[in-house]
Structures are given as structure tokens and as C-alpha cells.
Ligand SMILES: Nc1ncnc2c1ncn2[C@@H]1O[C@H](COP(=O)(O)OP(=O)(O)O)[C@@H](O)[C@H]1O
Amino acid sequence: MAKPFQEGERLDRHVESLRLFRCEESSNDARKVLDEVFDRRTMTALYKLMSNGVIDHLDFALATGKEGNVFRATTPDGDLIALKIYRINTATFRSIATYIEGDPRFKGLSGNHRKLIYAWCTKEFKNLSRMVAAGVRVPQPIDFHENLLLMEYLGTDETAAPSLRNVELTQEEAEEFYKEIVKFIKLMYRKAKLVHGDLSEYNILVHEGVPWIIDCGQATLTDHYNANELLLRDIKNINRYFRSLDVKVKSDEEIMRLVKGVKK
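Using the sequence just given, produce the structure of the chain by itself, in the form predicted on its own.
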């Protein structure tokens, strides 16, 4: 097994190559974003995952979100997995504040950004686990450590699965996707006791010809004071998008009743 300092040097090289890659392909802000992602504590956490044989190396960046960045990683056995790194900064804290207000699971953490982000990472792992158990198609959660979340990779050897908004569907496919996503909203609510809270064509990937729900960290419990508002927003977003694809959608109210099991 490689010594810790060798793992550190190897990871430093991977991170630097990612910085260079992102800077060349996008904007001048890319390096700043990656510098925020790979702070010293995060690097130490990555060293631990490498030393423990969980990951061997990072391959490339997959996505940049409001709270963190997602990378493809390779395990020592050659398997491909996704690594989500939550950024530890004020902007990340502000972006999740809406979802933690009134949530007893975050009581006492509001003044400590780092502990809050660690709890948020744990929350996404648990949300994914509950959704998998409920039959919702989401990436299988693998493990988490501090602000690092490991989960199933969706994509091919060459590229990650595209988001729904970047996939051209036939009319038949669009209608089938709509039915399945509405079913997922129902399963989340009734079986997982969760509301996604940020569902749209941006947070749905198309992998192997079917839709997958992603970015589940903000999902709230159905008894959260804001759950109804978030559920309605999810429904409106999905109806808006599929209506633009000429799918005959159900009314927002009808889906709300369907999801909750309420008779008209």
C-alpha cells in the first residue's frame, strides 16, 4: 500500500490537472471554484479515502452545482463511481438555508458552516438511501465522509449521462418519462416520506434510456412546515417542462391529490 505522503502527492497532481483542464475549457472563474472545492480539510479527507482503498484517483469533473462539484472517480478495482464534494463556504450555506429553517435535525449547527455542510452531506446520503428503498430511481449511495459523498456513477466510459433538458425525446418517450417521474414524486412522498424540493429538467438525468432523479440533498421530510409549497413547486416544474414537449399533463391539483392519496 502506498504511504500517506505518496497518496497526497498523487492526489495533488490529479487536482492540479483538473484545475488546468477546467480553466482551459471554461472561464477564468473555474480555478477559483476548484480552489474552493479542494481546501486543505477536503484534501485531507480525500487522502483518507485513497489510503483506505475507497478511490484510486479522480478522472474528471462532471458538474458544478450550487452547493458543490461532482467528479468521476475510479476505485482500485477499476470501477467508476461519482464523488460529490460540498464546498465549505458562505455561498453554500446561503443556498441551503431555505431548506434547513425549522428542521430539528440542524438545530445548533446554524453558526458553524463546516459542521452544517457535513450534516448536509449526511442528509443527502440518507435521502438517497430512503429513495432507493422506496423504489425511486436515484444513484445508489455508497459512502460519505465529512463533505464527501460517494455514489453510483451514471454514464459511459467516455461521458456522464446528460440531463433531461439536453436529451431529445420522441413523443412516446416524453409521455412515458412524464408518467414515470410523476410516479417517482408519489413514491418519494408516500414511501420515502420526502419531497425533493428542487425537481426540474436540470436535476433529472437520462441513463440507459430512462430518467434518474439526482441532487437530493435538499429533500425535506413530508411533515416539514414548507413541504407542501416545495411539493407544489416540483409538480409545477415538471408540468411546465413536459407541457413544452406537447405532453398532455395532469393539472397541478390533480397530481397533488394523486401524490397524497387524497380523493377529489
Contents of the next structure:
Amino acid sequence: MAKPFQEGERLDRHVESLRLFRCEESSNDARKVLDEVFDRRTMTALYKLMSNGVIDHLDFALATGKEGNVFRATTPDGDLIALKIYRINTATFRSIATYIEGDPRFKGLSGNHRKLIYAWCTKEFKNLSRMVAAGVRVPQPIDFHENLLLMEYLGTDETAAPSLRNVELTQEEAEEFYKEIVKFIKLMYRKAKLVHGDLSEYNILVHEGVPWIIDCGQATLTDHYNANELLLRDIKNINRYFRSLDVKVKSDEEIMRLVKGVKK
Ligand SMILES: Nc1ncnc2c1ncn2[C@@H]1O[C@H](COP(=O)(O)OP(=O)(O)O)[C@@H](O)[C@H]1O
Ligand SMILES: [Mg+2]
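Form predicted together with this ligand, following the form predicted on its own:
The complete assembly is shown below, putting the previous chain first.
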């Protein structure tokens, strides 16, 4: 396990000593990403997770985006987990600003980008917890610290679970997936009181033959002023995608009523 980090010690030396990536081949690329993209505080936070025994080492980057990166990591017990690191920068701030506006959970934080991004990370953790409790199939959240979120890893020892977009489904599977995803939208709305807000074939992974919803940071409370619009957009995205797979989809309005439990 990593040596506890002493304030004032040189972090880069520690980071070097962490052997962040066990596999040498992926290590060069991934280390470059870490060095270029993450600030000192993020590296310190990561170090803390390691010295606290939450993570033993990182395996490789699963995805690199404008707002952050997702890595596969291994715990000291040898379990595989996913680590999402939000980048502290203006791009991240911009992309989350519209969702934060009008959300009572963010009151009083508006001026401080770093604190907002920490709050955002907490929000993704809480959203995932609420979704799990509501019976929506999402990765189990494990822990969070500042801008770092740990959750259940979806995939095999070799590769991460592919997105729905990259999986070829049989007609029967496509119909089954559609039904289940509509059910998840409804459970989210009625039980978790949340609207995902960025649902599409990109934010659904296929793991062990079934769909898993991911990327729940932006999910908003159903009483948020934008919730209806976001819900309709999610429904339209799902309908568009499954229509393209020749699934007989219900109309957007019909699903909207179904989700909200409104009679015709
Ligand atoms: N729990 C997970 N297990 C495996 N891969 C994941 C997990 N969470 C995210 N990923 C991978 O990382 C990518 C980006 O994660 P996501 O939460 O969608 O963040 P972003 O906001 O960057 O889209 C996903 O498309 C997926 O490939
Ligand atoms: Mg995504």
C-alpha cells in the first residue's frame, strides 16, 4: 500500500512511487493523461484514496472526455472498480452550469468552481444511490472524495462493457432492452424522483447481457424547473434509437404519461 502523504512533500515523487499503472504498456499513455490533465489537488486526492487503502493502483483509462476521465482501478483486495475523475476547469463548469441553476442542492456555491465541481461529484454519488434504491440498474456507488467518484466497474477482466450503441442486439433483445429502459425511466421518476437528463445509447452500457444506465451526474430532481423538458428529451432519444432498430416504440407523449402516471 502507498506510504501516507506528508504535507509539503513532493507529490510527483510520491506519484512516481505509487506505480499508478501496473501494466507498462498502458501506463505511459495513462500517466501522460494524468500529468497533463489533473491538477495537484486532484493528484493529492487520488494519493489519499490510495494511502487509505481504497484503491491499490490504476489499471488503465476507460474513457477520456472534456470534463473528466474514467479509469479502471484495483482495490487492495484485488476487486476491479471504476474511478471517475472530474476535471477542475472551465469546460466542466460550463457543462454543469445549466443543471445547477435552480437546483436547491447547490445554493450558495455559485462563485467557486472547485467547490461546485466537488458538489457535482457528490451529486452523482447521491443520484446513483437513489437510483439503486429505486431499482434502476446503475453501477453501485462506492465512495467519493473531492472530485473523485468510485463505483462498480462494468466489464470483464479484459475489457470494459461496451455502450449500447456498439452492441448488436437481436430483435428480441432490442425489444426487451427497450421495455426495460422505459421501466427504468419510470422508476427513476416515480421512486427516485429524478430525471436522468442525458440518456442516450451512449450512456447505457451492456454488461452481462443487460442494459445499465451510467453518467448520472446531471440527473435532476423531478421538481426542477427544467425537469419536464429533460424528461421529454430522454424519451425522444430512447425512442429515436430503438426506432432505428425497428422496435415498435410507443409515442413520446404516451411514454411521458406512463412515466408520470397521468391518465389520458
Ligand atoms: N462504471 C463503469 N464501468 C465501466 N466503464 C465505465 C463506467 N462508468 C463509465 N465508464 C466508461 O467511461 C465513459 C465515460 O463515462 P460517463 O460517466 O459517461 O462520463 P462522461 O460525462 O465523460 O460521458 C463511459 O462511456 C464508459 O465507457
Ligand atoms: Mg457519458
